[in-house]
Each structure stands twice: as structure tokens, then as C-alpha cells.
Amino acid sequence: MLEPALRKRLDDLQTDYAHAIDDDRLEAWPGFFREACVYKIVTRENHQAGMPMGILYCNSRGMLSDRVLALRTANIYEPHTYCHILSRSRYEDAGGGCVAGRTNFQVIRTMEDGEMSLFAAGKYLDRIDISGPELKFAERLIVLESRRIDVLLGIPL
């Protein structure tokens, strides 16, 4: 059982992460991760089959920063925003100064013309480093419920 103060810090990390993306503060997004980290998006089908192939894979904070830079300067996509809806998270001690977490999510996408749609649903499977003064994601595995992925997967989930 986690101490209430640690649980609150973990919940705040989840909330702050979603709000940074939803508020278009993408430059803050890499700061939620350790320098050496994993950010991976896979489908439920591949995850259950143990297939390592993902839709997106980054293995350092530098790669995450490069992704944001590309979004801001090189990628061309129709402007849109996200609104994350998060479930209550479940956490457990993972050893080695980390906590394992699971949080279900839905992401509603709003296009520039106002059209809204359920863009993604799934679960975050996290390993969170709690050894330092700031909590950081060591790994964020995003398992999507559907294998139908919009080509507009630009903004981080």
C-alpha cells in the first residue's frame, strides 16, 4: 500500500501530463520523463500477443524533444486539440525506486471546425521513477484498444 502523500504526487503527475498535452504545452511533455526512458504506443492486439512492434517508439527524452520540434516546425497536419479523460490509477511498488501504474484513458479530439470525436482509448502502463525529488516516467507504454489508428497521430497521447 502506497503512502497517501506519494499517491497524491503520482496522481498529480498523471493529471499534469494530460493537462500539458491538452493545453498545447508540448514543450513541457518531455520533462515528464527521465533522460533514459521509453515511450511506446502499441495496439491491444499486439500487446496481448507479445509482439514488440509498436506504432511509435522513443527511447530517450531527446527523442521526445525531437518529436515536439518536428510537430512545431516540420510536420503538416490539420490543427486540432485533445481532451484527456483519465480513470483513477492503480499503483504498486515495482522495486528499484519505481512504482508501476495503470491508468485507463480516453482522448477526445476537436478539429479546428469544431468536430469532436473519440480519437483514442486504452490504458497507460507506466513505470514511474520515485527515487528523486521529482517523479518521472521511466516507461510509458500506451496500449490502444483499437488497431484502427488515424494517420493524424501527431500530438502525444
Given for the second form:
Amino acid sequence: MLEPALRKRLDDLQTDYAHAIDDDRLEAWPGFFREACVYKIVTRENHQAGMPMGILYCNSRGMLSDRVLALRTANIYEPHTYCHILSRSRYEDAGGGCVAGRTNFQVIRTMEDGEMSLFAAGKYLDRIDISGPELKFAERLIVLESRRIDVLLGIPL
Amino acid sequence: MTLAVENAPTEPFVWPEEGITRIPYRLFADPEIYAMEQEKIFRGPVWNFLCMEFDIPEPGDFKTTFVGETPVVATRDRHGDVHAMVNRCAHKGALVCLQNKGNAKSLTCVYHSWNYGLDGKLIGLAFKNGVGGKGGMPDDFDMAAHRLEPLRTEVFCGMVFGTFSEATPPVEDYLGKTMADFVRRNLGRKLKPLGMQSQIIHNNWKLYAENLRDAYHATLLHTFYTTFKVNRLDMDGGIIIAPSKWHHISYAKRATFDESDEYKKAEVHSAKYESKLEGPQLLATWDEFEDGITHSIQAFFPNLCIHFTLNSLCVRHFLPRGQDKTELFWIYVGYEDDTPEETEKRVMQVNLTGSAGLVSMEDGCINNFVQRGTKGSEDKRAFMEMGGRDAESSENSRATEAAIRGFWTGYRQIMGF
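Switching forms now, from the form predicted on its own to the form predicted together with the partner chain, please provide the structure.
Full complex below, order starting with the chain above.
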């Protein structure tokens, strides 16, 4: 059983993370992670089959920063925004100063012309480091329900 | 129906007299041409990629896919032979196999329990002799005359191919020696599946076939390497086009600098990339081949590609899902004898390609820009004379559209345009 105060901090972390992306504050995104971290997006199909390959795989905060810089300066795509809808999270102690969590999510994508669609749905499987003054993701594994990505995945989930 | 379709020109299609340097936009919008392609190309004298051999390793395994828009199932029978059939019951036309993959002793249509062997032959059906002496099939019902429509199959380098046409030559002849040898270089060992993803791109399938053969755009549209000043002195490579013009290889080599004495003495054999990356492990690679080729894209007519960029090895298969929609499958593989460290590097390099690929994500939208840009201009055409007007190999430069002209050479032959 988590202390209510910790539970609230964890919930705030989840919410702040989603809002940073939805509000196009991508430069703040790497800061939600520890320096040594894993951020990986996989499909349910590959995950269940035990396949190692994801759609995206970063294993340091620097890689996350590179991705943001690439999105801002190198990659070309049509402007669009995300709206994350998060479920209530389940948490349990994972040992090693970490909490394991699961949060289901939907991401609705809106293009500049107004076209809106369900871009992604799945679950965040997290390991959150609670040992420091600020909570940080040690690992965020994103399991997508569908193997199909519409157009491209630029902005992180 | 969209406005563009309603307004589509109805006069007979005629290719511009300039030939393969002009590509009419109507080819990407006309539903009649799209329907003709299903018949003349996908059901015609081509080898269609069906699945990987590792998708159906055991007797009874099946994998469903499509040839053009036609649903197809590939199977392995109890003798180990590979078969492929249209996934359509010979009775009323329902899909027989509903799962992506599975294992079964036989294939049964759920509608009326028509039951087929793994080779597609009809072996039984419910109430054939009626119930209680009433009903049933006529006495002259011939089991042998009702089977799943077969495709001819061939397995080459771990890939299962199928064709509807008796005129299609064996796969190696279809590819030509140079193309077949390069496939063998890349896939000619026991393969290990690493994972698959797919991507919906909102454009005609031929725009992606062009895009794969378009060496001209690579450094112009995809600016990741230049932005991060990734420097490994990869030399500009070249383009090899099959004698048939249908297929091609585009490649880049590591600099001869790497081969110099000082490097050999230092036994530096792994690639060293300098960059402004904060996470340089993205480009942790090792050299796998003695030929010095570090990047290659090989495209096959009509809808297949193999990429081997750094250590990322992937079979890309793209299926038409309507005249303005294509599903692109990324089937990532390694070798069975890869070390865990090698597998980790291949997995890491997924960041470069695929739907979230830092180097190539633009290909997810760029072809749609053409699809949208050409709407309503079906009487106009693309201009394609970079690198000349022919479709010949170019060993020294990739500033050429020769391989795209090669694709259209094949397309015109097969479509009779």
C-alpha cells in the first residue's frame, strides 16, 4: 500500500508528463527521466512474442534530448498536436528505490486542417525512481495495442 | 468517392511520347488503372513476397497475407513443403484463415465447414451426403474440382514468394544474377526474427516504389545525419540496375580511409562515427562485410525492398490498400548466430528507420504530399531527367533517377502502356 502522499506525487508525475507533450514543451520531456533510463515503444504483438525490436528505443536521457533536437531541427512532418487521455494508475513496490506502475492511455492526434483521430492506445509500464528529491522515470515501456502507425511517429508518446 | 475520382479523365490512357522521363499523375489517381494493376501486375508474371520462412517453420503453420488486394495464405504441409492459396473458400467465398498466424492440421471455413488440406485441396464438407437421406450435394459433385485457388511458390533466402502466373521465371532468373547474389549476401544465412511493425502511408503504392529507388532525395529530405554532423566519411556510392530494369541496388561504401594501413595496424575494424549526438550509442555499429558497403537499399518489382543500413537489416513489404493508401511492413531480422551485443545494436538502430526513424520518418509523409499535390492534375506529369534519360546503372553517383525510370520501364511493359 502506497502512502497517499507518494501516490499523489506519482499521479502528478503522470499528469505533468502528458501535459508537457500535449502543450508542446518537448524540451522538458527528457527531464522526466533519470540520466540512466529506458524509453521504449513496442507493439503488443512483438511484446507478447518476446521479440526485442521496438519502434523506438532510447537508453539514456541524452538520446531523448537528441530526439527532441531532431524533431525541432531535422525531421520534416506536418504540424500536429497530441491530446493524452490517461487512466488511473496501478502501482506496486518494485524494490531498489523504485515503484512499478501501469497506466493505460489514448493519444488523439489533431492535424492542422482539423482532422482528428485516435493515433495510439496502449499502456505505460513504468519503473519510477522514488529515491531522489524528484520522481523520475527509470523506465517507461510503452506497449501499443496496434502494430500499425499512421503516417509517422515523431512526437513522443 | 472523392471529387478527384469523379473528375478523373475518362479518355484512354496514353503514355507521354517522352517515355520514362515523364510520369503521368493519373497513374496515382485512376481507379481503373488501379484495378488493372491488380490483374496485370499482382496476378501477373511477378513474384510476390508472401512471408518469411520463419513465419511458417513447422508443419501445419500458416501465415495470412495479401497479393495486391487478394487475401492469400501461405502454409507448410506435413512433408515440409510450402504452399500458398487464395484465402477464399471455394464454396461461398468467405475468408478461410482469420488469424495472422497459426498452426492447424487442416484449414476449415467456419461458414459451412468446408475443409481443406494444407495444400489447399478440398478434403471434406459438412452434410455432403445430406441429413437423414435428404439434401446433400448432387451425385456428380466432384471434390477435386473445388479447391482453394493455388499460387506457385518458391522459397529464396528465407523469403517465401508466390505467383499466379505460369509465365513467371524462377526467382533467381526473375531477379537476375547480380540482384540474387546481393540478396544472398544479406539474407543467405539462418535468419532470426527481431520484430515487425507496419505503417500506413497515404499514397498510391507506386509512389513508395519510386521513393525506394530515389537516391536523389536522400540527403535533401533526410537531414538527420547532417544536422548532427555525423561524419564517417562514407563515400558516395552508386546504383546498380538489373538487366530487366525492374529491380535495383543503391549503396554507399565506407571510405577507403578506413582500409588504410594505420587503421589495419590499429585493428580498428568497427565503425567510428563522430557526431554532435548526446546519445552516441545510437550509432554504435560494427562492420559486417568485407566489400565495404555500409548502406544498401535493394528494391524489387513490384512491392518489396531489403535495406541493410549500418547493422539494421529489414525486409520491407508494401501492400496497396486502395489507390491512395499503402501499408508498409517493416520486418526486422538478424542472424541466428548474432551475439547478444550484436542483437542489441540492431535493436538500437531501429531508431534510424521505420515509422519513428530519425533518418527516414519523412518518407511516411512525403509521398502523401505528392498524392495531394497532384490531385486534380491527372492530365499533368512528373519530370524525371536527373542523371539522364535512360535507366542504366550508375557506379559513381547517386544523383540520378535512373532506378525510378527502371521501375517505370517494367511497369509499362507489364501494363502494356
